[in-house]
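There is one chain below, alone, in structure tokens, taken in the form predicted alone.
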Amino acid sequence: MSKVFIILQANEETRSIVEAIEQDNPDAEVVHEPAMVKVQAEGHLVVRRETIEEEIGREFDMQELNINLITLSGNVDEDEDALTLTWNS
């Protein structure tokens, strides 16, 4: 099965969101660079709003993480509450 990730630009903004991610996506794999930070997992990756506003302690639109993204990869299925990366088998 082949990885699906989400790169984003290394910032205050999205460190809670990557923490969000990484608590819905125990098994991910977070990889710190200078200027991104890429979240990582075999076949299925979940972003979801209600973690994230649990996290930033504020109402979030899933639109707002177009701000920090930088690139993904994988079949995307997106929605108000969601956005789930996965790669069919």
Second form
Amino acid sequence: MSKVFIILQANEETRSIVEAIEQDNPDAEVVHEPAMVKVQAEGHLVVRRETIEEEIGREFDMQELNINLITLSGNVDEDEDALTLTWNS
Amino acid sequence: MDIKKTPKKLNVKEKYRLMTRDLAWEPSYRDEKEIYPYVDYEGIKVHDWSKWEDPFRLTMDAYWKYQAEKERKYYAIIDAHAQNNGHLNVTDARYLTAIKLFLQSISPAEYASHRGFARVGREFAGVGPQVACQMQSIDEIRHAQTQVHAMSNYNKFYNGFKDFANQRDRIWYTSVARSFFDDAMSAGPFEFLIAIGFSFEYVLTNLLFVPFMSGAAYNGDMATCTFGFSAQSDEARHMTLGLECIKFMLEQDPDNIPIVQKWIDKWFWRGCRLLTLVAAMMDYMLPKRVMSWREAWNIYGVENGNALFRDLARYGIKPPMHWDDVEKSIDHTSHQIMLGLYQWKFGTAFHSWTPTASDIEWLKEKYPTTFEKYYLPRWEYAIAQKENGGEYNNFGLPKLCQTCQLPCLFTEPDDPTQLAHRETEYEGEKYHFCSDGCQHVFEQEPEKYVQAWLPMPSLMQEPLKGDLAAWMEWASLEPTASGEYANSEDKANFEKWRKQVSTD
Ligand SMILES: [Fe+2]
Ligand SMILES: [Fe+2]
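Output the structure of the form predicted together with its partner chain; the preceding block shows the form predicted alone.
So here's everything in the complex, that chain up top.
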């Protein structure tokens, strides 16, 4: 199995986003590096709008992720409710 | 009575369809071939352009909104940096070498990328890639501009920044990045996308931006860190475009597979050669290091690259041809490049130095099988020369590789004591290469690479005919911007200004 990951800038907004990702992906591993935070998991990772909204305390548009996104790995699929990352092998 | 419900907000998929797909039309009085004359000649077969979809489904309205937000965040920090003497917050002025190298070779590459995507956005026959390429083209010019803007603050105080645009075309090590992008821009639209969108963005950009920007933050350079992350926030979209484009080509027709494989082989190798400069930057130029080149390669090269090529194996795509040679070189390249830059430091528009005692300890720890054995003795030789009042310089000119344009300074993959050198004769002329990888690239398209402009041969031709001083003037290689860091104006000024600030 291969690892997918998403890396975000480390700031106030992404603190809630990372907490939401951790809730939705109990097996994900969070790595803190200077100015950035990486969340990785085996094969599959999902980022859900509803969980983020609960954590951040306001409405959230999935495309807002763009602002703080540094990089990612895996096949991407995004709609208004979730962003998923997957490797097929 | 019917109460009219407020219309439901469009979902992302509908919106993408309406604001991207529906922008296209069927031509009525010109045929497709006339409108898109360049989509066929590379041999890539496309049966259905509508199969290409941006997985982020970003539409133009959302694009402007989020890009504007990124710019606002960026300029807030740039202004604060300029107002508060941000340049004095960096660890020490050695760090400036890393960002000079970045400005001289990478920022112009952003601009080249902008031009390339503008072109292929016009040349592709499907509206999905047209829109995605246009967005990327605008992203790339934003990257070039924000980088130049961020560095202009340093240009007020330090040497080596001012003539980056000319230097991109004239200095020997900047021609490495230039030739990479010129090669891509003079290829067909599909090859361009494999070169830049896939190989560079997807496979390699993480190795450039992520550790570099983290390194900038760690070394107190908020301006660079900010433009880096601001640019990098577009990168996820670019990488995704790169991956989508390759899947699209592979799914459209099985005849595309061998063509795509050839491009992957070529551009992976060319990209890895270009990144040897980044390797030197990470291992030698950051006063405080985040991770070694080896560590970055393990994460973003090996782990991520393997995941990607395992995924692409279902199409019959194999890992790049010279992968093993790259892997064997990782513990060597940064040392070889840095020793090269140091010995030719009279011809670089940045300063270099011999590693300090603590640098040496770090390098020993990070490269336990190579540094002490092969490279420390050479650094010790240079250090001893300084201690005896001399300076280690090599006033000979390097022999450049016809493909990657780096000096032929790399060793054989299986023998680090033996310099690698390859030669090919083509139409009565001899061409030199640093490696099997570069020789292979040349031999696939010799008629292209014989036209490459190389700085060293051009120095020997009309009108300079070997006049080194005239060449240095032409390339804006001023003595104040070159040579040993310890003797530089940059070091003296930085220390003086920092003292003033801290005693105020
Ligand atoms: Fe860029
Ligand atoms: Fe080469």
